[in-house]
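Heads up, the chain below is alone and in the form predicted alone; it's given as structure tokens.
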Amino acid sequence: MADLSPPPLPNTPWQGSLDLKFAADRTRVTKLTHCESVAPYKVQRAFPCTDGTSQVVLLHTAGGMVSGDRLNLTAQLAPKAQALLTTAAAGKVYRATEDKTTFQTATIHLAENARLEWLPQETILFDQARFHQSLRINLGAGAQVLLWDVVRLGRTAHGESFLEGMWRSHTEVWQDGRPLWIDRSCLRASPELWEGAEGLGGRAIVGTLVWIGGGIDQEGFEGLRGLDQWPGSCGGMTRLPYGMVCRYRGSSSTEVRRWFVQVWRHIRGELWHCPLETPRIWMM
């Protein structure tokens, strides 16, 4: 009979890495000039879309990430270049043997009137895992970046609660020395932060996304208040001096991603008078 128990889990950390390049031509289509990694990272596949952004899959080849893991990307992106980053599936961070902590960091830089569109699916902690994300964004001027983050605490389709272990995620955006916006948060898993009305209040997942380098007035922000999938009281919004930002905290992966996706949708179709092409690996 064939055995049909999950592999066993690598003995010795990953160091995996990616550089990406990207660069418009004269017709404004942006192409990957550029592409080197390191197991586990890897360019699943870039798509041109027909408003010229380069539309990239990023695959994490292993599954999943392990205690220890230290993965690194970095991405430049020329002059009038357009790029969409997401991933292939919903990110994995096992549990954490012998307290070691999974690394997972990214610096992009962005050249004048670049536009970034940064939307992974879903990172996945397991209970127990001990997890450090990091981004780091530098925008030229004219530049922007539009990012999103959703973090499930827990396998909770399991039953699981995330009760012991650490997320902790710095994202950062700096134009011209300038600090735009710095996002600091440390979650320290415990029954109390769990259950508590004033820590996660039993709900599994939480996001955040935010649009900066592209100014909105009162009327283009009440267009996006009135967006049909609100999530009610497990989301906000707020009108930010070069951008704005949403935020969620609540147990519906698929709820978020609708509204997160709509909100999206909406910038790039009336804001940006872009063709909205959703990525082909979504499953929507």
Given for the second form:
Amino acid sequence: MADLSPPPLPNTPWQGSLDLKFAADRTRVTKLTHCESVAPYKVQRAFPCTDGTSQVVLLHTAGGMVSGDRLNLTAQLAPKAQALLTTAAAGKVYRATEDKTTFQTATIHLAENARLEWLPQETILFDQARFHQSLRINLGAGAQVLLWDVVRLGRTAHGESFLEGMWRSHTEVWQDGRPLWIDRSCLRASPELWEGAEGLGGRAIVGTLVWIGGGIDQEGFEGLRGLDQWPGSCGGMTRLPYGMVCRYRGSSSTEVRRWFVQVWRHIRGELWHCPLETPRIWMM
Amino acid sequence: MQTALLRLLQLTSPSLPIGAYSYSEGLETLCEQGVMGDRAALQSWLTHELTAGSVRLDGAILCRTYQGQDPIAWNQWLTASRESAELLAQSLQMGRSLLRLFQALEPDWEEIEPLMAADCHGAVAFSRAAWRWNIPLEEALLGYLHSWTSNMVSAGIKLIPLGQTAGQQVLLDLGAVIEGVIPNICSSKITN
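Can you give me the structure for the form predicted in complex with its partner chain, which would complement the form predicted alone we have just seen?
First the chain shown before, then all remaining chains and molecules of the complex.
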């Protein structure tokens, strides 16, 4: 994977952007009807899944984000549109220079009864990176979103810990001007936070899976709790007033990916009754 | 001044019947997992909770609703931010119990009905009760954080277990942490 030499630094930071629109046709097949991109952000490919969902693979052509870069995505889903967004590869955020923060923002509007799956691959923060990610989703009536986010703090494969730097994450789901899910966190790295039980406890990988807007009853929730890829004490799962959430803090991206993919497959198959093949780019 | 102080003491007393003593907010699990084994671990944990944990968010929203910002909207914010079903149930139970108590203590207080109808969190109910009793904001916030900390220390004493004196030492040490976070919480920015 990543080598330890510093990445080449462009003279000016990238300001990539993507604007997407999705609409469902009369046969309930969703199409990507509008795509405007500014490098290095682009759509690698978009194609229909067997259930009519539009699957879009996002690509960051520069390979990683340097200090001061900004990536911005906006998207709209028309009524009843169904879209699954993922990324072609793990995201990388390099060490910050001059304390400049890297920003990644996404704002997605879902019209009534639309459904979004926001399932990017993991993001790797190099030690001393400063990264602010923000995801805001507005749900129309009857709309729902299933999203996950997995972050690796430090290139642990190289023995690197995340001892300096900053990771700020804002994930919010709103409906009719009301917040349904507010998940804001800020991790200012330090040796104490890295080691401490109330911090990372020496575990580099943090993941969250949230499903909001669908509503899940106790029976459905018990089905999710019973899945065999549950990572024991590294994972937690709870019901929320408007959905459910899974949290992971551990040391294996394979472990969290297997768990989240299994939860996603279970929701798709047992609760939405539209099973889908696991996208090949997630294969483990 | 004397009246406000007396009322703050009443509102933050462990004898206030809102059930705070029945919660450990995860300390029990941490003790079972062997993560929380001594006084230093408890103090470190509580320091971190006060400076970066969800009780800090409670405090920030307490300030807003005390000052008259839409309590129903901020209450919804707390619901959307609660990490687990158990923590949500705890917060709503404490809010409900405090409002029920104030229905009896302050029968003319019209604000209670809409708060009751909104599934009110403990921090929001506390802020409006403190406002009703003319307790100054910073003192109310200080009292809220002290009361929360004191309750967590009591849970730690029972679960770890620790001696009573060690528990009091932790509470004394955390006083500086509480004083330190108050200006920060009061000026914290939460924007929609």
